[in-house]
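Shown here is one chain on its own, the form predicted alone, set out as structure tokens.
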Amino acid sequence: MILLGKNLDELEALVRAEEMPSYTGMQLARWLYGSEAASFAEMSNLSKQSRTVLENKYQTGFSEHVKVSVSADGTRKYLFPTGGGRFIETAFMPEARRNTLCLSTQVGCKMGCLFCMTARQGFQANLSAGEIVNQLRSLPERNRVTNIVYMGMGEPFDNTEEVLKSLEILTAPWGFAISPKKITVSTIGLIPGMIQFLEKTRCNLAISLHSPFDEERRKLMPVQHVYPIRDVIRELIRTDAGRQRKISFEYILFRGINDSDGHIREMARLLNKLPCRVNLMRFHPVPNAPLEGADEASLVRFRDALNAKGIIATIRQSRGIDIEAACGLLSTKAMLSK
């Protein structure tokens, strides 16, 4: 049995079943999530008997990366193994004022967004909470991470239970003790999972928008057939989510598709009752996608027009393009045939 990914209640139940002292559960949690110990043998405040039982019956679950790619801008993309001989990619992006870690939640993705390389891979597996937090726990730069975004491979709310468990571990005092204000989960708008997230966490939320118009968004993102963006926004307003955490909308600007004055006006109408911001993004081309990114002047014009209408908008800097670590480019499809 693997211990990484278990919360405090589960660890305490485990040590009770093994007839260890009750406080051993808290000790284990702190060793697993708050230290750099690589094995049970290094957990020095556990009794020798407890360490022997753990070594004989359990595994820590730590898994080192097997490959790293380094971008000219300093971004580092790590390849981590997961169960079943599969792999995921994780991106670490150092900047002057923050160091952000981009976590994956699935091997591949089933959502089929037209602009995403992970979607081209299809869906292989959900990650466990342990496999999610391992991307931080086993990261060489783990002590430098200031912010975490769930924006890597997969749709977090297609794996809600394990994602919520991983967030508990990341934010709990007995876990990594990271402030929820430093964590953002990105979704295309799966409402059931989003509601659970809003009820159980105070982490920030990012929603992939990409068009305010129903039919246009359907072509870009099939999820619009099931969870229209207006229903997503209605739920956020109903729960007053924008006053409890930061809400942002991700918007890739495509030339001649979603970059008109009409899009600006409709976005302003759509978002005017919700405290939020819009992150405008450059398109990072994927093979054979019938899309072209808007030019820099269009990004600036779109940003300024939204700001003029009272919608806070910024242009997100692209990172790690040369190593395919930028948004929408993560994929381990090439590993599937090996």
Second form
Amino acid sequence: MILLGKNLDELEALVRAEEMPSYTGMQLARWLYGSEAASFAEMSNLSKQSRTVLENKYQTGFSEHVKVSVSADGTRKYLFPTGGGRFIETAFMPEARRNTLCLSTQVGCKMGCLFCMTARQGFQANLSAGEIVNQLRSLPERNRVTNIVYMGMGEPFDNTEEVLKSLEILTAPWGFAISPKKITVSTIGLIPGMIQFLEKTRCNLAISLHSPFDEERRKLMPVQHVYPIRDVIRELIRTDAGRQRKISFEYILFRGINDSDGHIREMARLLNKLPCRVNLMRFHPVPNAPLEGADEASLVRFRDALNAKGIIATIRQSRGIDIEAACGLLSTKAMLSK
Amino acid sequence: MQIQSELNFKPYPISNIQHLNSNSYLLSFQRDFDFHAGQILALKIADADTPRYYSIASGINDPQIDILFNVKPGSTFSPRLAGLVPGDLLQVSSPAGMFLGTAGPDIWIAAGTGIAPFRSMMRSGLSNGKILLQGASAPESLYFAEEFRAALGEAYVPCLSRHSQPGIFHGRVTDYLRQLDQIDTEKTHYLCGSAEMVVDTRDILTERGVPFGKVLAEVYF
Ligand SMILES: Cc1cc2nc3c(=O)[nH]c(=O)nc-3n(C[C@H](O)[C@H](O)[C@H](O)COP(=O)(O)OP(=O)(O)OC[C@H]3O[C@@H](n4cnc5c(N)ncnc54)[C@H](O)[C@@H]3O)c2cc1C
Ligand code: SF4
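Got the form predicted alone; any chance of the form predicted together with its partner chain too?
What follows is the entire complex, opening with the chain shown before.
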């Protein structure tokens, strides 16, 4: 049995079942999430007897990366192995004032967004909470990470239970003790999982918008047939979510598709009752996607027009373009080469 | 469309549950609500269940609602659904979803249980001028094949990926599309099934010149 991914209650239940002293649960949590120890043998304040039991019956679950690609801008993209010979990607993005880690939550994805490389892998598996937090625990730069975003492979709210558990471990004082204000979960808007997330965490939320128009969004993101963005926003307003955490909307600007004045007006109408901001993103073409990114001038015009309408908009810096930054590209290649 | 926090569930007694093949079932109950062809329902068995979505597979004038579903290995809800018997209560939401049928000359492409919304559209009088590609691994998974053949004639194109059978294309719907000399780039293509099928099919269509705005997909996530 793997211990990484267990919360304090589960670790305490486990040490009780093994007839270890009750404080061993907390000690184990500290070793798993708040230390550099690579094995049970290094967990020096556990009794020898406890360590022997753990070594014989359990695994830590720490799993090193198998590949790293380094971009000219300093972004490092790691490939971590998961069960069944599959791979996931984790990106570490150092900047002047913060260092952001981008985590995956699934191997592949079921959501089929038109512009996404991960969608082209199909869905293969949900990651366990342990596999999610391992992307931080086994990261060479783990002590330099200041911010975490759940924006890698997969839709977090299609794996809600494990994602919520990973957030508990990342934010708990017995876990990694990261402030929820430093964590952002990005979703395309699966409402049931989003409601659970809003109820159970204080972390920030990012929603992939990409079009304010129902018909157009349905063609870019099939999820719009089931959870229209209007309903997602109504749910956020109903729960007053925008006052309890930062809410942002991700918007990839596609040339000639979603970059018109009409889009700006409709976005302003859609978002005007919700305290939020918009992150405009450049599109990095993925094979077969029939879309082109808008140029810099359009990005700037779009940002300024949104700002003029009272919606705070910024242009997100692209990272790691030279190392196949499009989410899912690296792991798709690893999978195809197997 | 009702939003998630407002989805109202109401119990309906199951009138019939038919075992179609080793892992597929057709479940029915009498309805007292209207819906649009192509819509979905959220289903629960116990109050505490996380609802799962299913396409309505019956027509807007049928007295009953049909749900076509299969049981996936390792899954949790569908095996319980398959264990229900007539008289058992099913919690059913109000109809939802926007993957709606039109009267236009569209092209329908489905795989597996993804055929369900197209059966609803066909039984709702929307099959005129349609072409249907239906993919399945084996003949017993070409659900409603006889009904579609009767309604669409030559415009019904079944594809079997793991069996060869006279008169039926051998391969997936994507193989069928690849070997076509020409693909209609004017008509709207409606796709329904797994994400993998939808993404592969959409890629082929857009590569062959269909504007992405003419491809609409319902993904069974
Ligand atoms: C629009 C739409 C229409 C569909 N129509 C059909 C259809 O007509 N026929 C058909 O066979 N299938 C259909 N499906 C798929 C169906 O909803 C189920 O996903 C499928 O039957 C497998 O369900 P399961 O419960 O057996 O599998 P499971 O593996 O138990 O669950 C499947 C999915 O349910 C969600 N889930 C499970 N547990 C939880 C939880 N605790 N919290 C939150 N989410 C959870 C997850 O997204 C999970 O991936 C449709 C799906 C969608 C989105
Ligand atoms: S954009 Fe996100 S939700 Fe959409 S297919 Fe890609 S990984 Fe999945």
